[in-house]
Every structure is written in C-alpha cells, then in structure tokens.
Partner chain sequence: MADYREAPLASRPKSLDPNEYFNLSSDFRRAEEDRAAIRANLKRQYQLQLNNPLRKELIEDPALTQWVYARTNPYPHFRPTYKTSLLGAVFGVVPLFVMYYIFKTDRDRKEEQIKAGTFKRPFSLSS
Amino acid sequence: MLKILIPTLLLIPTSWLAKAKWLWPTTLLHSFIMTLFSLAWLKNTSETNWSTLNPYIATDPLSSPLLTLTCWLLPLMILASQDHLAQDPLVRQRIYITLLVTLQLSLIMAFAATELTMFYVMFETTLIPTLILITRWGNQMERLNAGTYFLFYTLATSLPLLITLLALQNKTGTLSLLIIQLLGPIPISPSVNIIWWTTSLLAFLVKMPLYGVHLWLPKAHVEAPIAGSMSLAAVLLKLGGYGMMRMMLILSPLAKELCYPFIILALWGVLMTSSICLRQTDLKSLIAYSSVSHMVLVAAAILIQTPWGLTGALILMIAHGLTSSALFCLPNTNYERTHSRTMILTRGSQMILPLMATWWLITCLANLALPPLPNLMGELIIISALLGWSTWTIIFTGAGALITRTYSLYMYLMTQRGPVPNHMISMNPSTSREHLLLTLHLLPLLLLVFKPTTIWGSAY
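With the form predicted in complex with its partner chain in mind, show the structure of this chain by itself.
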C-alpha cells in the first residue's frame, strides 16, 4: 500500500518542481506508473478476504476494484484536462494537478481504510478538492451555486454520520471494519434505533445519490471542469456505495423494515430520472441524470442485502464508473471546440469527426447496457436480485431499463446524426490525446468482459 501512497503524495512536489514544458508528460507518466502498481491489488489470495493488511489500511475484494478504478482515473483526468488548462498560467496548472492528486490520495485512503473513522475523515476530505475544482475552474456563473449545493447536501447528512460513528464507538468499543463484521446486533436503545439507522445511511445515500436528494448531482456535474466531472461521476459516487456496503453489515436486523422507503425512492427514481433524461437540452445534464438513474439501481441493490445484490452493485459501480467518465469526456471534446453544451447546436458530428463517432457509439452502447459488457451483467444481476426481493419490482426496473436504452440512443442520434449546423466552422480534428483518453476508458471495460471475477466482490 505504501508503494502507492508515497508516490501519490510525492506527485505533489513533482507537479511543483517539474519544468513547464515537461509538467504534463511527467505527471501523466508518474500517474500511469502508479496505476500499473495498483493493478496488483486486484489479485486477492487471502482466505479472510483482507490483503495488504496494516493496522490502518487494507484491501479486500470489495474495495480493490474501486481502488484500481481510482488509480486508473488519475492519469485519465490529467490527460483530459491538458487542453483546457493550456492557456492558464503555469502556477494555476500546478495547483490544478495538486488538487487532483490530493483528491486521489484521500480517495485511496478512503477506500482502503479499515477504521470507519478514517473512512469518514477521508470521505469528508474528498469534498474539499472537488469543491475547489468546481468553483474555481467551472465554466459558468452557476458553478458557485453548484458548489454550494454539492457541499451542503453532503455535509448536512454526513455530520449526523459522525455522531452515529461516535455513538457506535461508545457502544461497541471499536470501529474497525474487521471486527465490526463479526459482532452481533448492536445494542442501541430502541428509542433511537430508527434515527441511528437512518443517519448512518443517509450520508451515503445522498452521495450515491438517492432519488429524493439527488439535486446536487446535475448541478455539480454540469458545472465542473472535465476532470472534476470525471472524478465525481466515476469515483465519488462510488464512495457512497462503498460506504453503504460497509455500514449495512452493522445495521442488519432493523434493515428489513426500514429499507422500504429508500428502496421505493430508488425504484421510482430509476423511472423518473430516466424520463428526465429524455427532456434535457444540455448534454452534460443528460449524462448527469443518467448517472443518477444507474446509481439508484445500485442503491436499491445494496439495500436489499443479498449476495447477488451486493455483487451486482459492485459490478455496476465499476462499469458505470468507466462508462460515465467516458461519457463526460466525449461532450468535453465537443465543448472544447464549440464552447456550447446544447445538444441541438452540436448535431451531425459523425460527418465532421468520424473517428470520434466510433467512441460515441461504443460509449453510448455501453451506457445502454449492451451485452456482454459488465454494465449489462451488473444490471441483470441487480434486476434479478430485486426480483427475488419482490416480484413487482420488475415493472420499475424493466421500464427504467427500457427508458435507459431510449435516452442512450437518443443521445447518440442527437449528437452524431442529423444535419450539421450551418454556422460551425473551424472544428479542430480529434487529437490523438482524445482518442487515447477514450481508448483508455473503454479498454478496461472490454477487458472486464473476459474476467468479471475481478469485480465480483467478496459476496462470491
């Protein structure tokens, strides 16, 4: 673990000391090497599931795919930001990379934490670089509003989580995940049982996001710069899912009654957010709502607490992380050329940028859960698990899946087909940097088709 943490930490001095001409290639190469090392986490040979064990940090089959995804995403974020930061002064470029690296460090420590306290502290720490990224480097005036929504939605629910964790520490004497999974039901007095259950999950449900509390997500995703959008969509949402999976171990006997409102909100949220996607005019907003609709499926699957549910949730989280991040990179390529996110303005790009149309096609197909990609596998497992929970959920998940296909195809057809707007001139051709970026997103997704056991998680 230290062989990843220390290079990540030292990427900060690297970004400050590298010469101007070599800043981006150096940081890119450094982060790629760290990614290469992080692939070693995927091999899990221990019987008790916990590897690279240390008093504070460990990995297990639940967290190792998420950790590898996080490490994979840093070079991609650096690659994606290269263009729009080129006209910023050098100091600001260095600060940007430092922020990305700080975010990365806190994410690695959050996913690898064995103590819930450390997880909580890192969970909060990820908010700060993301807030700075959104409010400083966002492109419209609305970014201030977006940053406020993002910060306060998460804080309002995570401060009760802190109190819950402290109460848990008082009752059980420990917050270590290795011990908590072996304890029995927690002796919390019946009068505050429900409050305790709700507050421990609400922070993660807001982060996921759950349908009723999802308003921060479209704002934050749309206003963030590309690296912010990528990390938000790919990793920060998964922090919520991962936290839920860890916390639900302790919350068990009460969960059978109390999970109903959240599962209902989640299932209705699939339908509602997918339908909203069909009515969007802003491309990034469409992808943000698509993220919501996938993640509420994950939330529902985690809440029903069956082995298939947890497996499907983890597979869908990883697959969605890669797909959603690729989906944010694609309109960013459009935005860098036309400075507009409106869908109607950027039609017909298959004619202008035919190679980029290939990536649009593959990514939209991945988003609509085409077999044999892990997006479909995760969705199928989740839908089957929910079917086992109650047969009537198939109405909502089936209709939601149908609308998901519809809006994914709609997004593809609106941006690629159709008449090219008359007034678009000087569209620079797709750079090989952009092709590399999208290849690196889609290649792991295709490779995961062949070995899904890496992202199955510990329920199998």
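Please show me the structure of the same protein in the form predicted on its own, now that we have looked at it in the form predicted in complex with its partner chain.
So it's only the chain below, everything else dropped.
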C-alpha cells in the first residue's frame, strides 16, 4: 500500500519543483507508473480476503477494483486537462495538479480504510478539492451555485452518519471492519436499528445519488472542468455505493418495510432520469442524468441485500466509472474547439473528425450496455437479482433499459450526423493526446471482457 501512497504524496512536491516545460509530462509519467503498480491489488490470494493489511488500511475484493480505478483515473485527468489549462499562469497549473493529487490521496485512503472513523474523515476530505475545482475552474457564473448545492447536500446528510458512527463506537467499543464483523449482531432495539440504518444510508444515497436528492449532481457536472466531471462520474459517486456495502455488514439486516421506499424511489428514478435524458439539449447535462440513472440501479441492487445484487452493483460501478468518464471527455474535445455544449450546434462532427466519431460510437454502445461488455453483465445481474426479489421490478428496469438505449443512440446521432454548421468547418483536427486519452478509457473496459472475475468482488 505504501508503494502507492508515498509516491502519490511525493507527486505534490514534484508538481511544484518541475520546470514549466516538463510539468505536465513529468506528472503524467509519475502518475501512470503508480497506476501500473496499483494493478497488483487486483490479484488477491489471501484466504481471509484481506491483503496488504495493517491496523489502518487494507484491500479486499470489494475495495481493490475501486482503488485501481482511482489510480487509473489520475493520469487520465492530467491528460484531459492539459489543453484547456495551457493558457493559465504556471502557479495555477501547479495548484490544479496538487488538487488532483490530493483528491486521489483522500480517495485511496477512503477505499482502503479499515477504521470507519478514518473512512468518514476521508469521505469528507474528498469534498474540499472537488469544491475548489468546481468553483475556481468551472466555466460559467453558475459554478458558485453548483458548488453550494454540492457542499450542502453532501454535508447536511453526512452529519447524521457521524453521529451514527459515534453511537456505534460507544456500543461496540471499536469501529474496525476487521473486528466488528466478528462480533455478531449488535444488541439494540428495533427502533434504534431503524434510526441507525436510515442515518447511515442517507449520506451514501445522497452521494450516489438517489433520485429525489440528485439535484446537486447535474449542476456540479455541468459547471465542473473536465477533471472535476471525470472524478465525480468515475470515482466519487462510487464512494456512496462502497459505503452502503460496508455499513450493511455491520448493522442488523434492514427491516423489510424500511427498504421499500428507498427501492421504489430508486426504481422510479431509473425511469424518470432516463426520460429526462431524452429532453436534454446540453451534452454534459445529458451524461450527468445518465450517470444518475445508472447509479440508482446500483442503489436498488445494494438495498435488496443479496449476493447477486452486490456483485452486479460492483461490476456496474466499475464499468460505469470508465464509460461515463470517457463520455465526459468526448464533449470536452468538442467544447475546446467550439466553446459550446449544445448538441444541435455541434452536429455533423463525423464529417470533420471521423476518427473521433468512432470513439463516440464505441462509448455510446458501452453506455447502452452492448454485449459482451461488463456494463451488460452488471445490468443483467442486477435486473435478475431485482426480478428474484419482486417480479414487478421488471417493468421499471426493462423500461429504463429501453430508454437508456434510446437516448444513447439519440446522443450519437445528434452529435455525429446531420449537416455541418458553418462555424465548425474550420475546426482543428483531433490530436494524439485525445486519442490516447480515450484509448486508456476504453481499453480496460474491453480487457475486462476476457477476465470479468477481476471485478466480481467477494462473489468470485
């Protein structure tokens, strides 16, 4: 674990001491070498499932795919941000890279923490660099409003979680995941159990986010710079799902009646957010709502508390992380040239950037869960698990899947086909940097087809 944590920490002085000419290549190479080292976490040979273990941090089959995804994302964020920060003063570029490194450090510590107190502290620490990225490097005046929504939605629901963790510490004497799972059921009254469950769930459901408490996410995505959108879509939303899975093992099983409103809201959210996507004119807003529709499906899968549901949730979280991050990179390539995210103003791109149209096609097909990609595997396992829980769920999941296919193809056709507007004729060609960025997003997704057990979690 220290092989990753110490080099990540040393990336901060590296970004401040590197010469202006070598700032981006040095940090990119440094972060990419760390990413290659992090792939070792995926090979877990321990009989107890815990590996790289010490009293504070460890990896297991649930956290290691998310940790590797976090490390994989840093070089991609650096690669994506290079062009639009080129005109910024050097100090601002260094601060930007420092924020990205701080975000990665706090995410690694959150996913690897074995102490729930440390997990909570790191869970909250991720807010600070993300908030600065949105409010300082956002594109429009609404970025301050988006930052306020992001901060207060997350903070308001995190305080009850802290109180729950303190009460749990008082009751059991420990918050270590290694010890607490061996203690057996916690002797508490049913009413207290319901309060504990609700307060611990609420913070994670807002982070995912659940339909109804999702309004901060489209605002944050639309206003954030490319690195902010990538980190939000790929990793930060997954903290919610990861936290729910961890807390479920500790507290007594959820009362049957209590989980109904959450699951119904999640299934209704699949339908509603997918339908909202069909009405969007802003590309980033469409992709943000697409993220919500996928993540509420993950929330429903976790809430039914079956092994199939948890496995499907983890597979879809990893697959969606790579796909949605790539989807945010694609409009950014258009935005850097046309300074517009409106779909109707950037149509006909296929004629001008034919190779970029290929990336659009592959990414849209991944978003609509084309076989044999992991996206389809995750969705099928979740739909099967929900069908086993209640046959009525097939109405919502089936309709949601159908609408997802519709808006994915609509997004591709609106941006790539049709007459080319006059203002796009003299557009710059696509660069090797952009093709490398999209290759590094989609290559892991294609490789997971050959070894899907890597992201199956404890079910394998």
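Numbering follows the first chain given and starts at 1. Rigid core: the largest C-alpha set superposing within 1.5 Å between the two forms. Not measured: the values here are computed from a predicted model.
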Superposing on the rigid core, is the Cα displacement of S384 between these two forms 2 Å or more? no
For N193, is the C-alpha shift between these two forms 2 Å or more after core superposition? yes
